[in-house]
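What follows is one chain in structure tokens, specifically the form predicted on its own.
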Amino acid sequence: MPTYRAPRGTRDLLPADRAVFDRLMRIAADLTARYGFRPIETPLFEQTAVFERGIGEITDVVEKELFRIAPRTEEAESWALRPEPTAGIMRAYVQHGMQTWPQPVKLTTTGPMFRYDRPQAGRYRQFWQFDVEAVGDAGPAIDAEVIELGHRFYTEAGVRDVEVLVNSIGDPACRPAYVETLKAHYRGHVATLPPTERDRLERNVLRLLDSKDPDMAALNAGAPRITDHLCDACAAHFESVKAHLDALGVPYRVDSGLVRGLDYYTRTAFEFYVAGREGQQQALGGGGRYDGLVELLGGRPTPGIGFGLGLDRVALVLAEQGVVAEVETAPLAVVVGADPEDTVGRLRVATLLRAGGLRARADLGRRKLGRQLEAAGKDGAHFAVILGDELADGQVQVRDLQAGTQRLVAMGDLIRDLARAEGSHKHG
């Protein structure tokens, strides 16, 4: 048994796993570039107050799941590892005066987040998110664009049957009256509320609607719906969001139980699920509008909307659905040689192939040619470039390890020949 292991709730991304993540990140980078989002990178840790203000002190994330960094001195400010990227990006938006930039400012990041969460399938204490934020546009069209971008990400990643759940959670003009109506509903059943939900009733009643406690299901089903209590402006905004989604062909369903429990969240809220797998532990990702967050972090009142999509969960669903994406990790060619001692020659040819943009490995072991070819096959290489007596005439043998064929190729044509063969292989 190994003496040391990865910390509980974390995992090592071995080469095959990392290749899947790299592919998802390439899809995310390509999509966001097409949609006009610009990359941003913020620190992995922030002042704790950024998350307390930006996520809310009355949340499980801050109360129970925040990874706090213990200061070395009493004078040191309190830090915490980021549990999500939005608060840090909004802090950067304010700090660097992005409110003076042409609006909306469209930003994206992908990277690790940290929560001291109970480990379970698809939920890790260090996890990866693909995040976008569009700041400075209050209109419903940008909401639909962000939702469609998230849905397209899943499509291009290969996840099947993704459905969007949407809701409107109102704004400061209409939500307070709804909150009081909701409190009255739950107060009538306070004796049956689980202890945790009874505590939340007065502090943050909206959180009861997305409770994970199965005993809350029937009570929540009979709760007043926020969409029946929207002001005219919020109702019009929501109708326009849905009309835009319809025009874009995005499959969605209104879910009145989908809420955000903090005051700075407004209007549009959404989550992505694989159809038939709805539930808090099954969400692939989600987001919403946070028109009050920039002001809360010290900026001028500024509308914003964004999402965070979990890459760990996407990788898990792809595996469950049997989606095998082409992720190329094996070398295209391994350079081997008849002379076991000629590592210089093998390394020189491999270096030339790499400079030509090809994935190539040199077998640098001093072993017989048969063993080198065997190792190249186990490595998954498509070709073996064999250095032998022909090298004196400027030629090498190229063996197709999958087809079992072999041919002479001039060194001057080797890069072009292998590149053409790779292209032919990829396109059948």
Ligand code: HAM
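Positions refer to the first chain, counted from 1. None of the values given here were measured: they were computed from a predicted structure. We call the rigid core whatever largest set of C-alpha positions still superposes within 1.5 Å between the two forms. First, how it differs from the form predicted together with ligand HAM.
- Core-superposed comparison between the two forms: the Cα of L353 travels 2 Å or more.
- Superposed on the core, the two forms barely differ at G298: its CA moves less than 2 Å between the two forms.
- In the core-superposed comparison between the two forms, the C-alpha atom of Q402 has shifted by at least 2 angstroms.
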Second form
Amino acid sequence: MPTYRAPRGTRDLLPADRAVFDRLMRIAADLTARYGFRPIETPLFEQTAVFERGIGEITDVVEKELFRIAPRTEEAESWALRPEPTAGIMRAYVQHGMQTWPQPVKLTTTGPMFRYDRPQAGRYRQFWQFDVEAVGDAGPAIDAEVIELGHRFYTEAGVRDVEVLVNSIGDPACRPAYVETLKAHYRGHVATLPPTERDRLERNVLRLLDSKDPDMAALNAGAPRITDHLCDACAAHFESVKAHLDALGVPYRVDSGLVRGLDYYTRTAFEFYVAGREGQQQALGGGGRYDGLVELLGGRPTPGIGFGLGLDRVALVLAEQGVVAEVETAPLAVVVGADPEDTVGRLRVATLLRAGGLRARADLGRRKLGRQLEAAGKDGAHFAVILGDELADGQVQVRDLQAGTQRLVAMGDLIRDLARAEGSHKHG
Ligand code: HAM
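Hand over the structure of the form predicted together with ligand HAM; the form predicted on its own is what we had up.
Full complex below, order starting with the chain above.
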């Protein structure tokens, strides 16, 4: 047992894992560029109030899962690691006056989030999200556009059987009456409520609907549905979102039990699941509309919609479904030499090749040529560049380790020669 280990609920992404994440991030970057989203980075920690106000004080994420940073001095502000990026991005939207930019402002970020949750498969204390936010458009067309983008991300990543669940959770016009109806429902069962839920009944009853407590499942199944209590404007918005999704050919299912776990949502809410795993706290991703959030954080009333997709869970599902990312890590060429002591020569040639844009390694072990060639083969290198007597005439031997052939190449032609060979290898 090693003395030091990664903190509970966190993982090291070893090179093979990291390669999977890199691929997902490349797909995310490419897709969002096509859809007109621009990258943004906000700090990994914010004033705690940004999360308390934005996400809501009586939510699991803030009440139980926030990583608070212990201040070094009494008078220091209170900070917390970000459990999600939306609140921080909206803080930045307000701080930098983005309401004066052409609307909607379409932003994207990908990075680590932190939640002090009970670790289990697919649930970590540090996890990665691919996030997009479209701010300043009240929808409903853009709601469908964002959902379609999320769906396409899974398709391009190669995840099979992704299901889109959608719902509307109303707005300040219709939600208060629904909240009262919901309270009445649970008040009839107070004695059977787990302690957290009993405590939240009067303070934030909506959060009972997304409770992780298994005892709540039956009670929630019989709860009144928000979709039966939507005002006309919210109902029309929801109908239009669905019509746009139909027109785009995005397959979806309405789940009137879907409420999401954060307080800022209004109207459109959605989640992505692998079919058959709905409702198991294993959403691959989720998002929705948050028309009150910018105002909550001190800005002018501004509508917005976005999503966060959990990359750790996507990586898990890809592994389960047997989708492997092909990543080229082997060097194109390994520079070896007849004189074991001539590390300078080998390193110089490798440096030359790298400067020319090629993946090259120099064998820096002081060992015989045969052993160097053996190691190059094990590395999966395509070529060995062999420095020998020909060097005096400005030439090296290039051995194609895969074909087993060898030829003399002038040093001046080496980069072009190897680059051409790599190109024909890739495309041929
Ligand atoms: P969320 O549903 O809390 O939404 O998280 C989004 C996704 O992050 C989840 O569906 C899941 O895949 C992943 N995730 C959450 N917690 C964990 C965890 N502990 N371990 C691994 N993965 C996790 C949000 O965060 C919103 N900010 C999404 C959003 C953006 N809504 C509007 N804009």
